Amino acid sequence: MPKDNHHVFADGELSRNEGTLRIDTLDGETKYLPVESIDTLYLHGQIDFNTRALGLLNDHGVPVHVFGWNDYYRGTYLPKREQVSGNTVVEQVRAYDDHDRRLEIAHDIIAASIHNMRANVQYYDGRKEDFESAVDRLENQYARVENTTNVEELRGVEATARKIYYRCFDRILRDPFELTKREYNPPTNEANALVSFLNSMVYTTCVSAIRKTALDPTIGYVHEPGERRFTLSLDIADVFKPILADRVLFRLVNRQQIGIDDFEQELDGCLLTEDGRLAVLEAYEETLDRTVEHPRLNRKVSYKTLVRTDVYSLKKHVLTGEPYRPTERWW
């Protein structure tokens, strides 16, 4: 049975109460969370927790994503792996270290990412404005992917496509929201704040999905491995940002489910208020639970399952050479 993500916004203490998680908030409330019903735990408030609570989460394989001041993503506590496979990690590294194998995987990831950007722009072409030129330019970038001969050049193609894509946002979004240009650390306006927050949610969704496999999240194929980030999560997130983050953003703004009052200016940056974050998370979780008929699996799957399906497809590819099929929106 699918489990739900759980978000904790209150400040307080997270502890273990026998086989259950207990949250004592600074407002004097006590809540109990059945740990076996949680897929992933998100801590948005200032929460103290101890090793007994982490031990319980570890026993049930629950990742914990921690957000700091004004919901900046700070890090992740990953439970002990459910699946351990030295052979998988060795093959993952071999695929990274082999120019042709790495480039083939990177081609697939960036092609899917550009396809999904283009699908979003096509959806709004004619509905709001004429986006034919942007669709054509994204199509050109998609066609360039196959001819790139190294990963650095491929990242340049992706960056060009993303600039074309982001320039469409101002015409897709209802006034007074505008992106102008992508800026973060900190986000400079309301649209950038939404993009940053939703992108961090997609990233954590991918971290949780990768953890359910024996793949190492630090070894990516498009992004270079670093010391402070899960580069494979960044790779997979690029495929799903247009599907999970951007469509939620467009829906919330254009249906006026979120407004300028849901943001506040802090230290020259623009951030969501707590009410704003709640509205965004509700829409994001609802999107993860949406289902679509999968043509290869011949059954309905949720968007959350699509992320896991992509990760399993990549694992199978590095182990067996079977084609890797990142999600390209077909519905």
Second form
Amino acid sequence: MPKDNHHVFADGELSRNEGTLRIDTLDGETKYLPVESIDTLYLHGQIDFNTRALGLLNDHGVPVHVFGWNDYYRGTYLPKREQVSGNTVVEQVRAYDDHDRRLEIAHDIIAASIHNMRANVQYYDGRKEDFESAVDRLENQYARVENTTNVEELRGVEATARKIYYRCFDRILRDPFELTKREYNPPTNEANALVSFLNSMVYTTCVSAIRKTALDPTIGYVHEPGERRFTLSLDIADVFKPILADRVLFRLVNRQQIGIDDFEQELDGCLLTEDGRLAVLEAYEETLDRTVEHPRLNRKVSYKTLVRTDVYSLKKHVLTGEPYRPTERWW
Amino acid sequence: MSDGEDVLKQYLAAERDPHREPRVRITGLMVQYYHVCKRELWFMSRGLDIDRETTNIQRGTHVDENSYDDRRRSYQINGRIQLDLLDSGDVMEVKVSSTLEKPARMQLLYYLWYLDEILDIQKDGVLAYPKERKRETVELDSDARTEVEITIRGIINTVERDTPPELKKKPYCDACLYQDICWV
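Please give the other form, namely the form predicted together with the partner chain, since only the form predicted alone has been shown so far.
Below is the whole assembly, all chains and molecules, this chain first.
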């Protein structure tokens, strides 16, 4: 049974109070968070905390994702590993270092990612507008994956697919939201701001799932380990962005749960207001808890569990050679 | 000398020699897993992790820790055998349910065999299912001895494979801690 994530928006102080977490906000409010019931803690406000608080989080294996000014992702405090396995890391690196094995895993990841983009566009085909040509072109990119012979070329296929995919957003999103071009660092308009924020949430969800295994988050297969972030999380996030981020985006905008006034235009870009962020996170967490009948596990699993089983599947693959099956939307 | 005997002899020799380590350190849990599912045993031996927060594990630990508290003592032997000794001198193994009877019995028999063969201590065993208010006695007769030895060879063979034993659907797969690894 997966536990819930907890988001703290207030500014204030996080401390340990015996066996539980305590938050004193600058508004003078005190709240207690039972640490046993938290999967992952997100800090969105300005929070002071000390090693005693971290120690308690550590004891319960709770990762803390920290967001800074205007909710830019700043970093993660990861608890001490409970799962340590030299064997796993050795096999993970071996798979990375072997051209054919790396390419095979990268193929699987990108194929699933394109499949999930296509599923989203297909969902809106006929419902909103005619997306037949985009579906066809995504289909072509999907077919090309198998024939790429190196990871760089594969990343090119992925980039082309993503471009085709993002171009559909304009027509999926209710006016006045538009995504003529995907831009970040900083996002230039409202749709870009939403995509950026949701993608960073998917990324942190993957960081938390990887931490529950003995896999090393810095060694990925599609992305290069030199990149600034945990490259394995970037890999897994590619599979889940269409499922977890983009559907939430479409829903929020099209059902008008979020509007243009939930954003503020700053000098250096467009950002969500605090109310906007709350609305997005509520919808995101609700999506993580959605369940779907799993064809091989014979039970209903939440989207959040799917992220975890995806990582398990990869881990099993590097250790045993049994097939890695990244989540391709089947429902 | 057949290969099977060879494996067992090596194991015995290494365990009896205080300065040597066997190639595979066989724990009671491994014996149990071997009789439940060899694939589970292989995964466990390779450090493939499972979700430790699951309620099944918590329930098992709870029943074990809170049954017959005052009449038994725990011993840890050579870092692989963890057994409970009753005041009567019998070795007791506590299980939540009797559905997987053979694996539990083999685990207990392995303890008795280990005590006898490695440490020269002769004991009888009791299998207890406190929730079912049921107990049975277990003795290390010559048939049981043979079964334990077949098990040890089997465990070593399984653990030393390069790939896990094939996926096969069993009636209790749905309750297994490794299901998310096996079937995804």
